[in-house]
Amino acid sequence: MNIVNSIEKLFRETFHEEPLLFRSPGRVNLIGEHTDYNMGYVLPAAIDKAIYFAVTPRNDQECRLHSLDMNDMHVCSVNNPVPSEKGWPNYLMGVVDQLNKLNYRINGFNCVFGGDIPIGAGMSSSAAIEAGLAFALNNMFGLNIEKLELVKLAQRAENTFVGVKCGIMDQFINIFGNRDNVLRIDCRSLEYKYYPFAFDNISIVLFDTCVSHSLASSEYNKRREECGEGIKIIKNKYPECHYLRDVSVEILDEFRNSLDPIIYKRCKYVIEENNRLLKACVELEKGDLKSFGVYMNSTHEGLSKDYEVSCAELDFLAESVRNNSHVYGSRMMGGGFGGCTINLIDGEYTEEVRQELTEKYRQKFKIDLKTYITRISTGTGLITIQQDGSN
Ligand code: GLA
């Protein structure tokens, strides 16, 4: 049974209702990493991977919110959302509590949910649950919220309630996510613009290391306090400069020897991360993946060695596939410090490139690598089961 049945299975069983079904993806980001806070460029696409809700509304005040994976049920108030120590209904509970804020009325509601998006991997199964919650009870109780404030008010929720500091980069995809596209977001106008991305020959594959290292949210905090120094003194002397986003690499210079050498490197990454990226687009639009794939494996370095949110495991991915002429572009993903790396493969040579790393991998870690070819799909919405069972 695949997993919409199962969720859909579950809810009849404990709530003796008919649902309605939400399916909400993960996403995977080609270029423009750690951007997104600095109001600048990313190039994220929505994939096969997703979370999926059943949800019904109730007559009373109370959510019934039932996790399949961690095979757990929370049961609060709509009026008074308060974070939970057991950490997962807090996805949900921030989405509840930025519409009270926003003074939307809902009542409370039956939930199961569950997918197959992994966590901790970088494929950003919390916005897919708290967009996709948001989605959901917007649909559902008839909020008539523009796609846009959902995407926003499901950032918030990750901000106070789960307390990352995230940017706007995941639920802007797992709201926006269009079929064999890629998405550009300019982070501070939040102008977006699709390019296709359905190439026959060409694979976008996931390695996942396997490893999660607990320093995933507090340096991820930390590296936004750092590029708000470097911009805090950068502003000093330029004020139309509000981010670093707008920062030319003229002007980092300098302030190479006044910034604190840290925050040197930050910034320096962001920089060119933005530059790299408007770049990386224009060879996408000729169709040129090999030059595409180039910028990758330098926004790899630069994640690596100035912004240091890498790890051992992620750069030895990284790393044993760049002189691979199969692989176009290989780069640590997402927030950093475990997760994956996202790499463009010579479709044919996949499971070759596959298996030689999950040798070397093995050997060098003791770790069973994991493997994930995406596909392209499209962002969070209503589903139905088909009479055969598929969706
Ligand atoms: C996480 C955050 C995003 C973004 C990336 C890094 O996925 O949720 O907002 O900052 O890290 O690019």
Ligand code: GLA
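Predicted model, so just to flag it, every value in this text is computed and none were measured. Residue numbers count along the first chain shown, from 1. The term rigid core refers to the most C-alpha atoms you can superpose between the two forms while keeping them within 1.5 Å. First, how it differs from the form predicted on its own.
- The Cα position of Leu278 differs by less than 2 Å between the two forms after fitting on the rigid core.
- In the core-superposed comparison between the two forms, Glu158 has its Cα shifted by less than 2 Å.
- After superposition on the rigid core, displacement of the C-alpha of Gly339 between the two forms amounts to 2 Å or more.
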The other form holds:
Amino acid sequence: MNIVNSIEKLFRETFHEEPLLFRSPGRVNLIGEHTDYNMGYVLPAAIDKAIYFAVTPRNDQECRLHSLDMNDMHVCSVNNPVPSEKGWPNYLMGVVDQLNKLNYRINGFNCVFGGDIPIGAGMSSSAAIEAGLAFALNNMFGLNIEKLELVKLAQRAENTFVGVKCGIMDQFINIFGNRDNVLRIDCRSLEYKYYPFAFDNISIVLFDTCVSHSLASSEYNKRREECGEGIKIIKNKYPECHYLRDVSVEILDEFRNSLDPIIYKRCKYVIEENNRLLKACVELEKGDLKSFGVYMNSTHEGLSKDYEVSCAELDFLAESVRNNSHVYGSRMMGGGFGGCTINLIDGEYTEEVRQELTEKYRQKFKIDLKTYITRISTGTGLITIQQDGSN
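Would you mind giving the form predicted on its own, to go alongside the form predicted in complex with the named molecule above?
Coming up is the bare chain, nothing alongside it.
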């Protein structure tokens, strides 16, 4: 039984009603890492792994939330959502809390949800839950909230109720994702543009290191501070440069000797990454995936050497496929210090590459590599039970 059927079945058994069904995808980010909080560009895509919701409105103010994956129920009031020590309900209640703050009046509701987005693999299951529920409640209660406002609402739910200071990329691509396209988002203006990514013979493959180093959270915050320190100094001379995305390579070079060497490297990476992304988009318009992959490889080098957020396991995975003619590009994806590499691989050779890399990784680190093969799909939407969940 597939996930959609399982969720609908559990909903019927629990609430004895016919639910509305929604699909809310995970995401990958092809290029543009650590650029979001520097108000630069990102290039994500929605994928075929998703969270699914079954929902109905209630006649009272009670929210009954049931997690299929956790096999757990949580009950709360729509009028006064309070953070739960369980953790998982907060991603849902944060959305209700934001609707209250925006003075949208809704009744309580019944909800069963679950999915196949791997937890901790960097495909943003949290944004899929938040944006997915926001979309579902907007649809079910006829709130008429515009798509971009749903994105901002879902982001604030994570920032304020869950307490994670994420950027806007994950919720944005969740709502705006489009089949056979990646989405270039300007994280400052929130302008966006679709670029074609309809390569039938290409697999988007995530190789999961299955490690998470303790440095991840503290070093992430430190990188944000280092970028802030760099732009503060540059802005003294160039007041028009509000963020690193405003700084050219030539301007940065003027500060090579006056900036702390580490701060210089951090700024250099971010500026070059924004430039790489814009050039990579041009290659996609040409349909040149090989050139696009070269930029992905350069991103990994920058993240490893200049931004220093990689680790031995991520570097090993990226370097092991660097000279493989069947792999177009490979880089670490996400905050760093563990998680996955994202790889563009000739579909005919995906299994061959997977087997070879799995064996090399096991020999080197004594860890079994996990592999996730994805394809680009649409953003959040209403589905019917006859659909396969990827439409």
